[in-house]
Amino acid sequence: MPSDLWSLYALMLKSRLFEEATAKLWHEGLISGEMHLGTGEEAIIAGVVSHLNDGDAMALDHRGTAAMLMRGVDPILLLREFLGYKDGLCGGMGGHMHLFSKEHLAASSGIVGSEGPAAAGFALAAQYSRPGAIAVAFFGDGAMNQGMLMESMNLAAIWKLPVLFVCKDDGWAITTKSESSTGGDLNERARGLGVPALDFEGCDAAKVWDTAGTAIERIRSGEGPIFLHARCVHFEGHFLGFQPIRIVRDPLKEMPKVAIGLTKSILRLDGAALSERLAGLKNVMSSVITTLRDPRRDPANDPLLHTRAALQSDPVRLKELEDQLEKDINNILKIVLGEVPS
């Protein structure tokens, strides 16, 4: 068990609050566009950048922002960034899935599979100019499906580069499950590239922490890259306003939405054979009971639940914490939506 559970709860507790603070400005329409949430990946994003220096490197995917949190970015900046003002941390310009921040020397992308090579960039670098430095790349399962992060895999074998590749697999692409589309065994694809790797349940923060940590010293010490393999959930599916998640949390809702328009389809004379629209309905009603017995509506899988039920000894200094950092948030929306002075 890491030695302070609490500063990595703290992380993990943080970044949750920011994220569901962010989906309320989503919801409320004061943000555009997609919104691709970290919810669920904190302990694995927290046990991996707590062990960061000054000088190490993260190339982050679309759900950038936890890691951007907890490694000290300013959390102003990225909801004004989120928001689209020019205040914002990328001028306004980058929304949530383009972050950059040279101070930190973190960048993140919605490109698919990008923070490879953008991983095994910043490891160059730091080989040539700040040894004992290392780039760490956070992205999905369906990344390991591309070719350019295969290549940087094979290329941060080849030249011992200082990289922490982090693999946060939930088990989805997006709506199709992972299993559907992506074949053999993610451990053993890295390892057939070069690249050793260790496979762990990203929902134990003290489990992530510990791992993380072997992989970084090694790397650190020039045994080149570790792919790190964690699975975790996404409790708002691939973004904000995923249907599926919606109708299973209020179908009285949500389902007639969909069922007015199906049934219209399938009432139509002309069009599809009757066979296909039957075929579709079948889809969306299957695609809801996946839902229904989805791993992201079981509790268990909560790493923060997980990492607090660890802490509940010292039940004041919880309430303390807990207290603390609901006020920071709401004082930091308050900032940003110019209710008080910054």
The other form holds:
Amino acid sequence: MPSDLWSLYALMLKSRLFEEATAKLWHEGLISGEMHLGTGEEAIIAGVVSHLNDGDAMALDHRGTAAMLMRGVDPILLLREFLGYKDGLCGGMGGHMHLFSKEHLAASSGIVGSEGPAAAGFALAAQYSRPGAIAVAFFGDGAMNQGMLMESMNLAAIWKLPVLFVCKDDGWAITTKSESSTGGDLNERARGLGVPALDFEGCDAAKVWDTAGTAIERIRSGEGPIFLHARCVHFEGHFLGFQPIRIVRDPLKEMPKVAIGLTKSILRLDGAALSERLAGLKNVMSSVITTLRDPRRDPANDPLLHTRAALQSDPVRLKELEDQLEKDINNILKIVLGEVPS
Amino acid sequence: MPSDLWSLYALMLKSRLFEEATAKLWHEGLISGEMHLGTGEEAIIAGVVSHLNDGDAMALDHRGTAAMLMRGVDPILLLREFLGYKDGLCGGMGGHMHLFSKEHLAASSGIVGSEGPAAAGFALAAQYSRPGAIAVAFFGDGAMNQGMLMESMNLAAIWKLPVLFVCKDDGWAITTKSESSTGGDLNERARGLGVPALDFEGCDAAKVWDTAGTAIERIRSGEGPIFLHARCVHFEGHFLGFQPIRIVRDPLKEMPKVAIGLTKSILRLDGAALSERLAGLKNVMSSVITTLRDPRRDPANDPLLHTRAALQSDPVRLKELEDQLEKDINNILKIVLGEVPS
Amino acid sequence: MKTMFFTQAADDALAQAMADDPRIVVFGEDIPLVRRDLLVRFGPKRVRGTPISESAFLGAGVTAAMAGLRPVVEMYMVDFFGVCVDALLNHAAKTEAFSGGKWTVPMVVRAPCGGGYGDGGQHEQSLWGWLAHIPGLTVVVPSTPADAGGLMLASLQNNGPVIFLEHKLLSESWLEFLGSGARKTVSYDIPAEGAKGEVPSKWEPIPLGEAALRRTGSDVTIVSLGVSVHRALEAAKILEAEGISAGVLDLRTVSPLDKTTLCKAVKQTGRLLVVDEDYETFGLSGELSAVVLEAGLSCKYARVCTQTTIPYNRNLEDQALPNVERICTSVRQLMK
Amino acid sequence: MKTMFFTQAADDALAQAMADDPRIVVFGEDIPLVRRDLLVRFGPKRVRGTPISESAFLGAGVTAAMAGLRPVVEMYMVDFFGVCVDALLNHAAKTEAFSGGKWTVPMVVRAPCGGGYGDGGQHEQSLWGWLAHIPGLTVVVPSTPADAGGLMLASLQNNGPVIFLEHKLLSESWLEFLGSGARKTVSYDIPAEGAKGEVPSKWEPIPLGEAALRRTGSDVTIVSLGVSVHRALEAAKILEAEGISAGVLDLRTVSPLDKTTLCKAVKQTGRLLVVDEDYETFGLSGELSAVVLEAGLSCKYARVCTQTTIPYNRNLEDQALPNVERICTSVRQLMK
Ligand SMILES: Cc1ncc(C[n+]2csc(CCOP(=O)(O)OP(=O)(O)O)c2C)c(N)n1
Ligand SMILES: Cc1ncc(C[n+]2csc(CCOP(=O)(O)OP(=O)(O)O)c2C)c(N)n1
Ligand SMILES: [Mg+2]
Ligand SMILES: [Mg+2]
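For comparison with the form predicted on its own, provide the form predicted together with a further copy of the same chain.
Every chain and every other molecule in the complex is listed next, the one we just looked at coming first.
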């Protein structure tokens, strides 16, 4: 089956609009705590999730909203959950890091790497009770250094568990560049754990759809787990209000908060030799500078623009679709916010 | 420096005799709890440990006696520790799974895989305070599936820590064959974590000495960690009194203990279909049969015999050496057992 | 009536449940050997060995339970939860709450625990109080074969995660495996009543959270669990000869705690001695005093617990773990 | 006198110690950003970032300490000990015992803890009682900037492992990082005295294991730590208006526990209320009642703790965590 770009785009745009609305509510203070968006990784999610059927399961990380939404969880329930309402998806008990839908066999966790064991367990249950069903684990590149994720790739390999391990590699774990924290090569690592690896750009929804489709077919047929390694960007950085992004976007306001402490510290009497101090400063500055030069800032990496470009040959249908989705999201907001929180 | 087979053999034989004496005391009930010997892996230990200098550190697993002994820890202190004496190496508080020598920067643990983080920490301290010093981690093939060991290989790689990771691969983790529990390839796994891998037979002390020597030189020079993967056998199985070995050695006595329960269970009314039950039985039997056919039972795999063969060209010196070591061990036993336990 | 060994009873109840319920699967390290009797009856699909990857397979147990299985996940020893307790702390224990009560984790985690045979401080811990601190976990510690079976059945029927701890000194198969099977030269202080005893012909669940009064007594209530229950009973006999009447209450489940029975007993005697092989501070022994005070009761209170890392030396070990002598001394002190 | 924010004070004391002692190194995830002020003063060799591999780098901290360094290992949050607590439970806490007292682990493990800002149940736990249950660990929970600095210095000078927990509601930098820095639309119930306060011009160590009496009172002793100390002080003011005199004792260190001061205070009032943000059962709150009873004292007792998985909903969360209202209600009950 060839990829249907229109429906992939619809999924992605719906998710994007939903998460942008979420961001607004977060900035308005209606959503508490941290907020990690999946914006920028929509092509990976859409390309994988649209292959899933009833009985397939998902194990999600701290960035689980997009996958839940695209899998078919009611956006109204999601939004109510973010707002902490009693009639939210989890009764207001979970929040965006702990989204659970029993109906969709989908579970999230804020513990980095725990998606590995979780997907393995879902897949084990599938082996017994739902032949042909699979489990997908979505996680980041940083998670690849968490032991339990590696352990579960090995476990899936030897038990031939139907797991698709999807690494959404944005090159970062919060403010840590993966190239400075990850040795070797992730694909070789997966293979060294007995899991075949496929590596590709995650910005191209059609490409993801094709690759994931082939992989999932093999997994369904009982061949064991596969590792998909897909690159992506996170436009907002790690979470909403992310400090380095704030500095880059509004240096005049944000830089002083950081610079005063730095200046005082670097000039303090006791401490390392000047060369070490400068190395330290370079270290700090480079994380801001890297953010400035970040692929995050390059719209070419936006999976939505990428897909949209391919659809512009039919501008009427495109406009219709986009208008409709915008209306849908506005409707959702109205339904949810129109009600009084309990 | 070419390997000096005579001193390697002396180290190995001393360790063998010491552990055989230990085994005897254990069978006599003078040593409590479990007892894991390093017999069968002496060539690996000797070939690595004889490269170590003051300031080098060791992280050991549940099988740490041989490495402690060969590193120069007083055998009298070791034996007193096994007997639980107040004047043992650890005041009788540790036992053979928890041997500690601050002087030799050597620490053991009974937690499988913890040698990885332990060696990384020793190596980190070396980077600061003992330039050129290294840390060795000794562990088994089963430990390679413990997340923290994999994590610390990655950590060592990115921090260029001076760690030699030594996997003593006997193909087993207690009663579990590694080929049934370990996916992929251990060397590829190490490389996927950024650690170069060297793979070889661990039965040949000279070979180990050479390989380890080259590796350690590179590590001392600051090139980062290396993974040595060496095969070996454990003649006693996992620990003293190991059930499958008992069955193989004395089937008439040991088999009934196991067979009665099995027979009753396989005949019980409710349960799986016959084919599944037979598969289960095959599973149980194969672990005994595998033990029967085990390389453990092949003396060709004894690293001592292997090395001894090369030294037989000088039978006089060989006899002298062996007599001397036997005398030494007997002396140690006399010193330790002659005294009244406190 | 039938008699059985302790672990045999737990396994037998498990087998009965497995015959009734195909959703029950058992996995853990070396389980094909350790549960070989189950393996030959239920086949290798339901009784599996795992790699030494506790985080992976314990975590997998959680979601396998969520997706419809009833996994019995086996840990080699309770001490090794250190490497994987996240699966309990942040997942098994919290899923029901996080999902707004919509999703439960019917998993049994089985682990040998306890000391008294010389394995040293990393292999002889109890940790039941440590685990019970986490809201959302049920923690079971049987002391007799009959309870081992009945509580196993109840654990398998429970809708939330249950940690089922078996004391190695009561377990014929663990002791045989860990070193006594190959030699007659060692002896352990094994409570006969705990290691072998009468069992029903067909297993019935014993409700979780109900303590059992093992002995009535009017002067002091000794509250305990696991092997220590038998130490307490032995002590009570000695004390009886001295004219002290000591009751012994076996908690059987740490969490939920049978507060009613506890308070009733303490109210009658006015004296509470906790005998707890887990570490003394910030755990079960303190909790019991809080429960009593919260109920508005007052009592004289003492405890006999493990205060330090468990020594390897067998004599020091015996002194570090709760023993009959320490119990008697404490009771006599309470009677002053 | 100088004033400082809470985390600023801890960092300042740490910087003072680092200037004096080159063996101190700091590492953890994102530490180059989180401790950037230390990084530019002490350089990237002594202030390092790590991969998301807590078991590896926490375990490495243990042996690094054994081999002569004084590592400060930073965890992102106390909740994440789940994946790596083995390094504490079976290594850091036991090395001194195992080695017969010959080898110690002078390591400080620093972790943010606590709730009240809407991150949900996997990111807002306290767990200090859970950690303190393990013999061999020192557990420190400061409640003011002055204590944060003084206790940090003492922790760095301690010869065994210390867990140093900083409540996020007191930490200007954590709150800024976790979401309040980018918006003025949220507000948290931050205790002013805890978040910012007077500090000495040069840091002196505050002995570990000494509680601080924050307020004297003759009717009831409220014992607490961390943010809850400030809730207790607020409650005490309200209760004063009702004619109830409540003293507030700040434990500062969970383990070792300052039993002397505790018992002295309870003896005077005869009433003990424990306000503990950690989970209620099998932890700190129970331990305090045991200590009192063991000392032969009796008292009326109640506790205000966290009983369940912490809800995400901000209202439910505020009710689940100890708050002023719950404290007042409990005290009034105790006065009946
Ligand atoms: C076990 C654990 N350690 C640390 C954290 C804190 N943390 C949350 S997200 C994150 C970074 C994850 O990076 P990655 O896996 O690449 O995902 P990304 O955020 O880039 O999508 C960290 C360190 C955590 N939640 N759990
Ligand atoms: C974390 C942990 N899990 C399980 C065990 C129980 N255990 C002790 S040794 C062992 C097998 C180790 O196998 P391997 O690493 O290959 O070493 P070998 O005994 O073969 O030398 C196991 C499972 C343990 N000690 N620690
Ligand atoms: Mg990432
Ligand atoms: Mg092995």
